[in-house]
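Encoded as structure tokens, the following chain is the form predicted alone, with no partner shown.
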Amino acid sequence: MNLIGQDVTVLGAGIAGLATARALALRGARVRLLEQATEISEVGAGLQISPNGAVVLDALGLGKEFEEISVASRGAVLRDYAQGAEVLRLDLTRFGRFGLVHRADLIALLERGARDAGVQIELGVHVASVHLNGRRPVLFIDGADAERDELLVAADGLHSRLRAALLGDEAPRFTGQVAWRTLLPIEPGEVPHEAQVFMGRGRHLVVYPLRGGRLLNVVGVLETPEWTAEGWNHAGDPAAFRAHFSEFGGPVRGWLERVESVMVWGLFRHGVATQWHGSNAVLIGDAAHPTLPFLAQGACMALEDAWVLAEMLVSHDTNNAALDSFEALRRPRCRRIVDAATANARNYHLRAGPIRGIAHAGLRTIGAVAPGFMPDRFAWLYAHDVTARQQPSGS
């Protein structure tokens, strides 16, 4: 199907939107980009960027831009908590590039991404509600009369819209788990090119530099059966962030003694959508699969959904048998990786001290003995090129 000429709307100046709204406007789309937010401001703190959602970053044409606003990273290194021995190397290059990322230093690479290619971002615009009565979707915005769309992109979030409005009400389950994070100024070199995952009973806590390393990105991870709101901007306690961690020793301790400010959110699972889109409108991104963060999974797939959706709508005679196409890639791929990432924490918060001795010793053992084991084993991530071809995205 041409695009030239055919109008989109995308709803959500996040990742996945940003980075939609590009590649379709790049193939000759007419997209306008809607943002409840009065500005595109810094949201959240680091992201890792695997080579799966880097290759679609270069397609965009957008590589060089990305090294230049990114720390490449070697991989990842499991510790113990205890004094931060190595616990598991992962070297992970082989794949591709890994970068490290500020979110708000990718988002406004991706803003000027979309809006050099010709869309029309509108800000502070609040769409109610969407309605999926006839062809075309309805949107409700405040302020506006309701419009009929061509073709809508829910980009929106965990509180999409279009979600509602295919699944009616769902109720998230909170997992148990509450996050803190927080920034710490450092000196270039002061630590590897690479995350570190410190691993303790049922707490971990993540490490890795950003902006050139001059920042360090802090997330740690806590077991609670305390209830915590959702949402990014949750100011916490610094006291409480270095209680909660206290028994960590090696270079985890002197972090913590740095931390004027941190911010706290619970964790919750929502499920992966079981419909994706309805008459010519489509979730992407966290709208359509939200994921916990243990496998630094979610703006990959957000990039992954972009270019996925792209190529559809240019390689189908209609909108909806393109859409059912892309549900039909996406969904597979997208589910193992969100139950990978559930996975990932139980593995990193064993309690038990034989339990864990036992497993950080096969590991040690694993990859000293053959160290391209465990990496190989994420290939099916990693190695995973959408630009490349389009294959069923679960192998």
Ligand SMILES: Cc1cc2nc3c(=O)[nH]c(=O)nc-3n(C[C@H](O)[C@H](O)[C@H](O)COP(=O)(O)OP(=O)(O)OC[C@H]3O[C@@H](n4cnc5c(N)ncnc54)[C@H](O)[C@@H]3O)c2cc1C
Contents of the next structure:
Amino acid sequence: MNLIGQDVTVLGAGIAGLATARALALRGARVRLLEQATEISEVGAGLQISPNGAVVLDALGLGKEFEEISVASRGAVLRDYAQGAEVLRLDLTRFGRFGLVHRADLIALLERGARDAGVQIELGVHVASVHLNGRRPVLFIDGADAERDELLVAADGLHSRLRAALLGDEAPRFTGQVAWRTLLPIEPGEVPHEAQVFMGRGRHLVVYPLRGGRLLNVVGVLETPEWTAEGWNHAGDPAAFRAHFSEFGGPVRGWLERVESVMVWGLFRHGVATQWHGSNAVLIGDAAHPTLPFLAQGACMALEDAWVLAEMLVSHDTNNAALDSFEALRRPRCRRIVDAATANARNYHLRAGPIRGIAHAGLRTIGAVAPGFMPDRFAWLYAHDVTARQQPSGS
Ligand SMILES: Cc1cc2nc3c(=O)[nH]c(=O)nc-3n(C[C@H](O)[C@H](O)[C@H](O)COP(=O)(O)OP(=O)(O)OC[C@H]3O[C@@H](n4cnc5c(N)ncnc54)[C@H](O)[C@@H]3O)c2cc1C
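Having seen the form predicted alone, please provide the structure of the form predicted in complex with the named molecule.
Every chain and every other molecule in the complex is listed next, the one we just looked at coming first.
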């Protein structure tokens, strides 16, 4: 289908919405992007963009700038919490580029990319609800008349209005995990260019460098039975953060001593949506498949979605045929990724000493005997290139 001149409304200026808006505008669509925030800004935190996400940035023509704003990572090192002893080194460079990037820098890059491609970004626009009774979706925007859209792409995250219209307005559930995060100034070269994961009992801590190695991204995740507040921006108490990770030794102790401010938030999610689209309206990104962050794939899946959706729209005769193929291609893969991230939560947080000891010894042996074995088990994830030609079903 020729997208030239087709009107598309994208809801939400996160990673999914901005990437999709650029992908569609580059194919000739007239894209309007609605965002409830009055400015596009992001909380300070890091993101790991693995090769399956980075190939989309390349294909969107943003690869060179992404290289400039990110730190190239060798992969990940799993460590025991007590002294930071290495359990398993995952050299992932064989799959392509892993970029460690400040979330605000990636959002700014995607926003520039969307605007340069001609996307009209409207800020301070809150969509109260979406109705799906006819052939085209109807948007109810605060303070405005209801409007009927040609095509709605809902990249509106965990509280998606389209998801509520498709599946009912269910509150996201608390996952039993709370994340603490902070950024520390460091000297370039102070830490290796890789993600280090320190695994403890019912908790783990991830660190990696950002912005030319001058900032250290520190995220600690802790299992906890209760949490009420949802959202990203709750100031935490550095002393409480230190206390929760007080059993962690090695370099972690020194980093935690330097923490002066920390944010804390509960991790909430839904299951992967059982239906991703209605007539001329589709979910993408966290709106369709929120995930625990233990595989660092939420943003990468959002980038994959953006590319595949644009490709499906140009390669089908009607929007709805394209949306059928999009969902058929994306749902199984996203479900597999979300399940793998959930399994990682269990593996990182093993509590019983003997079980942890055996599991870590097993991983050490595998790493020593066959260093390529574990990285190869992730080929399905990292070597997946959605920008290589897709096979649309039913086109
Ligand atoms: C601790 C942590 C670490 C992570 N680390 C990684 C990582 O290393 N790598 C990775 O790939 N992923 C990571 N993720 C996941 C990633 O951050 C998310 O999956 C991704 O940002 C989702 O993007 P999105 O655009 O789908 O949704 P969102 O970022 O939630 O964007 C939704 C947008 O829609 C807007 N909006 C919502 N409702 C409305 C409305 N009614 N009207 C108008 N606008 C609306 C919102 O304001 C927002 O701007 C991490 C997540 C967490 C919590």
